Every structure is written in structure tokens, then in C-alpha cells.
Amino acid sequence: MTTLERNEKLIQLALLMIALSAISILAIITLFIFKEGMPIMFKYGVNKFLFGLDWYPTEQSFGLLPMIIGSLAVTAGSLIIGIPFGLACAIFLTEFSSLRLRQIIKPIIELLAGIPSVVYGFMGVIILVPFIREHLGGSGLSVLAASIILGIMILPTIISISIDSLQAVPRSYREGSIALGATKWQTTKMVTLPSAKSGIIASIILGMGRAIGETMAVIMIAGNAVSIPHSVLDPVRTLTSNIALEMGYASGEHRQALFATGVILFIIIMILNTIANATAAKQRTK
């Protein structure tokens, strides 16, 4: 074996070790969460955690259904807001704007991803919550407020990845469509978007993960009421907020119940990602 081949093998081994270390860290975190959370779930019953309506840890009541519904409602609301705006912005910057404008706007959009979530939450408390309270009713701290803020927070992810996916479509696809008599919008709708579909779906999956895992901004503007929301103007508490609000003083079974909350959140995220990835794979095969 020559020196060059030996060096190549060492580099491959080093890269493999780095990849395995990342997977190992994820596995350790997963095992720790399940080790701490599963015993209490089996002690009181999984159904009690999943379908219970009351969260009173001091009375051994660990119902997470209101928070599960709250997390899903806020995540769905953020996607309803973020996907249309994000995709529309990506299409405009890629297909209809000038190169100069795209070079100016895209870095600004990507800069939004670096703003701390507490800043988004603060702006929501100062501007959005009073606006909702005065014009729509309720306390202002609500599913709607959280959905709007999270919708804004996931925009950089959806826009940036969608732009990269649209730009990766070969130029010959567009030129061929236009040569056949299609307009620019028809080319975008029937050629460019279907070709970039997998990347766009990936951006939505990442945005969904950001939304369902967000904590600080949601704590500040969602209201943190442990009850099932019946309206977008109702306050709500998410699973992540529940962990962040109570872990600082929890002990004993209360602490274990919060780890059980993390287990359920982990499972929900895995289910949503699996569904999204399966959908993306199905679309790619068409």
C-alpha cells in the first residue's frame, strides 16, 4: 500500500468516526430521555399521559392531551402561514426577480435565521398580542399569535432551501418549455416546481421541525394555559413550553413526567418526519 493510499484510508476512517460520533450522541440523548421518561409512563399508564386532560403533577395527574393538541395546532398554524409566503418569495426571487435584487434580498432573509427566538417573542408581545386583543378579542396570548410568530421564524428555512432547489433545476428545462410556447408562469408551475419538489418538501420538513421544537417565543406569546384550545384566539401550552417552564423546580415523579413529555414530543416529531419523508419519496417516484 502506497503512502497516498494509506493517507486516503486514514481520512476515510476519520470521516467515518466523525459521522459515527454524531449518530452516537443522538443515540445517547435518545436513550437518556427514554430511560428517564418511560418508567413513569408505564407506572401510571400510557393512556393517562396521552389522553389525560389534567396536568397536576403534585396530585399524580399527568394528562398531556391539551399540550399535544396545542403543539400540533401551533405547528399547523405556522405552516399554513409560512409555506405560502416562503414558497412565493422563493419563486419570485428565483424566477421573476433580477440577479441583483436576489443577491440583496436572499442574504437579508438568511440573516433572519440568526435572530434569537426571544427577540421574536418580544416583538410578538409588544406588537402582535395587543393588536390581536384590540381587534379580534381575547387576551391576545393565543394560538394565532404563536402561529404567526413561528410562521415568520420558519420563513428563512423554507425560502433559502427552496431557492437552492429551484436554482438547481437545469436551465434547459426552462428554455425547452418556453420554446414550446409556455409563458414564464406556466413554465414555473408545470416544469420548475415539479422538478424542485423534493427540495421544497425538505424545506417544509425542516421548517416544521423548527416550529414544533421552538420554546422561548412560544412561552412568551402562547398564553401557557393547560387546556384544549377551541379557537385560534384561545391560549395554549405546548409540550416544549411545559418542559421549559417546569424543569427548573421539578423533582421526583414530576421531573420524570417532564422527561415523559420529552418522549412523547420525540415520538410526535419522528412520526411527522416519517410521514413527510414518505410523502416526498412518493412524489419523487411519480
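Small disclaimer: the values here were computed from a predicted structure and weren't measured. Positions refer to the first chain, counted from 1. Think of the rigid core as the biggest set of C-alphas that the two forms share within 1.5 Å after superposition. First, how it differs from the form predicted together with its partner chain.
- Annotation: Cα of residue 274 displaced by less than 2 Å between these two forms, core superposition.
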Second form
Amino acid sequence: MTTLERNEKLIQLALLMIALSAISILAIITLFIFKEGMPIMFKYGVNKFLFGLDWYPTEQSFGLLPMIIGSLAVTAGSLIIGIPFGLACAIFLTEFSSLRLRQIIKPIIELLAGIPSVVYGFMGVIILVPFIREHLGGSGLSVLAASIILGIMILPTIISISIDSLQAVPRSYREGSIALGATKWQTTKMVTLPSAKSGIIASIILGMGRAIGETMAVIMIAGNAVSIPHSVLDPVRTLTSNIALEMGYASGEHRQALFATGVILFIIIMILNTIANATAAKQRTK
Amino acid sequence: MVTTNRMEVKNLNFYYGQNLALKDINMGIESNKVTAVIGPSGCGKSTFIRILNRMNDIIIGSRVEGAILLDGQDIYAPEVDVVEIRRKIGMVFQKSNPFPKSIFDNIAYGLRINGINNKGEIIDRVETSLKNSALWEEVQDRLDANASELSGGQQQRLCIARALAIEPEVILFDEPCSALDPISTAKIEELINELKEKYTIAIVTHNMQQAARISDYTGFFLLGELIEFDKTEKIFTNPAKKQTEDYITGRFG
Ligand SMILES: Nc1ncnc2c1ncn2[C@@H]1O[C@H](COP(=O)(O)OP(=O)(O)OP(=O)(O)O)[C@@H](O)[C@H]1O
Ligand SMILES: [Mg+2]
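We have the form predicted alone; now please give the form predicted together with its partner chain.
The next block holds the full complex; its first chain is the one shown before.
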């Protein structure tokens, strides 16, 4: 073996070790959450956790259904707001705006991703919540407020990844379409967007991940009441809020029940990601 | 002579930003004839042909001076609908660029955006244009296959079919054979020869034999200027300018 080959082997080995340790840290965290959370779920019954309506963790009542619905509601709400605005913005910046404008705006949008979530929550509390209370009723701390703030928080993710994938569409596709007498909008809708589809779906998946995992901003504006919301103006508590709000003082079975909350959150995220990836794969083969 | 010119280029100057890429071009493109544009790389052939259907509009900072007439009407006049111009003047590009869609949808797309939504009519016109571009035999059983599965030559013929389907009046080709093998090239040349019965054609080519074989008129460009424009026969047998002679005899350098 020459020195060159030996070096090559050494580098390969080092990279392998690093990769393995990164993966094993993630695996250990996952195992730890499951180890802490599963026993209590089996002790009282998985169904009680998944479908129970009452959360009195100090009295052996561990119903997480309101929080599961809460998490799904604010995530769906944020996507309903974030997808149309994010896509419209990405399309405008790549297809219709001048290069100058794009070069100014894109970095600003990416900067928005770095604003701490507590700042978004604070804006929600002082502007959005009073606005909803005065104009729509209720306390203002609501599914609606959380959806709007989360929708704004996921915009940078959706916009910047969608811009990248729209820009990756070869110019020759657009030229081919325009040469056939297509307008800019027809070209965008029927040639550019379908070609960028898989990247756009990826941006939505990442945005969804951010929305369902967000904690601080949601705690500040969602109201945190443990009840199933009947309208978008009702308050909700999400799974993440549940953990963050109670972890500080929980002990014993209460603490284990919070780990069980984590397990359920983990599983929900896995399911949503799998669905989203399967849709993306199906779109690609089409 | 003026009356048979389908298109006419008058005192054309073209700028990329500050750069004058084409200088005072005057040229006519006759109906039902093939007009070839030749010249060394970078002399402005693509720039010129893209001006003829306003494809350069999408290049930021570019500017056109002079007039380009289609049937006597200036296509750069402010009241002209650019979409309508591009529908009348089709274009096939240097590098084939089928959309990432099925073979059928590649052609149907142009029809749909031009307001043809009748399914039967779309099916008919897809078939006709594939036959006209000599591709039908090879793809009739797999119209649903993605266009990217076709060979390079087939993809270029699909792009020609796509341009033919919307029944333009003029078709512009920018080096349509530059990436093709001799057999595909021969097919496309034969096709262009048939197409001139119905259409007016302008073609850019690097290949002088090709220009000599298929064109009726030839324009020789050099560094953004039209050095000589005449009947192809004349250009290749008895050019008026020294530069033209040097280029076609390969003594250019
Ligand atoms: N988008 C553009 N922006 C600025 N300059 C350009 C642009 N496209 C072409 N040019 C310049 O204009 C000149 C003519 O280019 P053009 O593409 O028309 O040449 P061509 O004759 O088609 O060459 P080839 O035979 O290599 O395709 C070149 O000097 C080129 O650098
Ligand atoms: Mg060229």
C-alpha cells in the first residue's frame, strides 16, 4: 500500500467515525425519550394517552388528545397562511421582479429566519392578540393568533428554498415556452412551477417541521388551555407547549407523562414527514 | 422583390447594455424560402435570429434600434402584442429544450396556451405535427412517455413539432443540428426542405455545407455586421466581398 492509499483509507475511516457518532447521538436521544416515556403509556394504556380528554397529570389522568389536536390545528393553520404567501413571494421574486430587488430582498428574508422565536411571540402578544380580541372577539390568545405567527415564522424557509428551486429550473424551459407565445404567468404556472415542484414540496416539509416544533412563540400567544378548540378563536395548548410549560416542576409519573408527550410528538412528526415525502416522490415520478 | 419579403430588417442596431452587438443590419426574409445566416462564433447570429421574434425582450438591459417588419408591420411598435408575434414566428433553439412533460403534453402545451381546448382537435394536431416533423413513426406508441426519454435528435424533432403545432407563419432555427449526428441532421434538413412549401424559414448554421444544401439566400455576419447578403448560389460560387470568400473557403482566421 502506498502512502497515498493509506492516507485515503485513514480519511475514509475518520469520516465514517464522525458520521457514526453523529448518528448515534441522535439515536441515543431518541432511545432516551422512548425509554422515559413508554413505560407510563403502557401502564395506563396507550389509548388513554391518545384519546383521553382530561389532563390532570398529578391525578393519573393523562389525556393528550386536546394537545394533539392543538398541535395539528396550529400547524395546519400556519401552512394555510404560509404556503400561499411564501409561494407568491418566491414566484414574484424569481419570475417577475428585477434582479436588483431580488438581491436586496432575499437576504432580508433569510435574516428573518434568524430572529429568535420569543420576538415573534412578543409581537404576537402586543399587536396581533389585542387586534383579534377587539375585532373578532374572544381573548385573542387563540389558534388563529398562533397560526398567523407561525405562518410568518415559516415564510423564510418556504420562500428561500422555493426561490432556490425555481432558479434551478433551466432558462431554456422558460424560453421554449415564451417562444410558443406563452405569457410570463402561463410559463410560470405550467412550465416553471411543475419543474420546481419537488424543491417546493421540500420547502413546505421543512416549514411544517418548524411550525410543529415551535414552542416559545406558541406558548405566548396560543392561550395554552387544555381543551379541544371549537373555533379558530379558542385557545389551545400544543404538545411542545405542554412539555415546556410543565417540565420545570414535574416529577414522578407527571414527568414521565411529559416524556410520553414527547414520544407522541416524535411519532406525529415521523408520520407527517413520511406522508410528505411519499407525496413528493409520487410527484417526481409523474 | 419588396412585396415577396415576409420579414424585413431595416437599419437594425442591437445593444447588450453598452455593447453594440449588431450594427446597421438590413436584410429581407422571403416567403416560402430558406434564408441562412452564417458566420464565425460570437458574430451575433443567435442575437440576430432571436430579435426576429422578440426573444431578446427578456434579456435585461438589451435594446433594439431600427425596424423589424412582418408583412409591413413593425413588430417592435408599442401597440404590437408580443405574444401574438411569437405565435406567428416560431423558434427552434440551438440546444433542444423539450419540457419535462410527456411527449403529448409537450405539443399540447402550445395549443392549450393559445386557447385550443377541444380534446379531439388537440389529439389531431399533435398527430399532424408529429407526422410533419417526421417523428410520428418513432413515438406513436409512447406519447405518454416523458420527453427526456427520447434521443437528442428525437428531442430536437419534438421541439420542431411543438413549434409547428401552433401553425406559425415563419419558423426560426438557431443551429438546430449542432448537437446531432449526421443521420438526424439529414432528417432535419429534409424536413426543413419540406417545410418551406408552407412556411418562411430562417436558419442559423455553423455548417457551410448545410447552408449551401438547404438555403435559397445566405447572409454572412462578421463581428456584428452583415458583410454580404445574396442568393446562396452567388455567395458560395462568386462572393462579392473578400471576407466572405475567405470565410467560405476556410481561409478565415
Ligand atoms: N445575454 C447576453 N448578454 C450580453 N452579451 C451577450 C449576450 N448574449 C450574447 N452576447 C454577446 O453578443 C455577441 C454575439 O453573441 P451570439 O450568441 O449572437 O453569437 P453567435 O454568432 O450565435 O455565436 P455561436 O455561433 O457561438 O452561437 C457575443 O460577443 C456575445 O458575447
Ligand atoms: Mg449562437
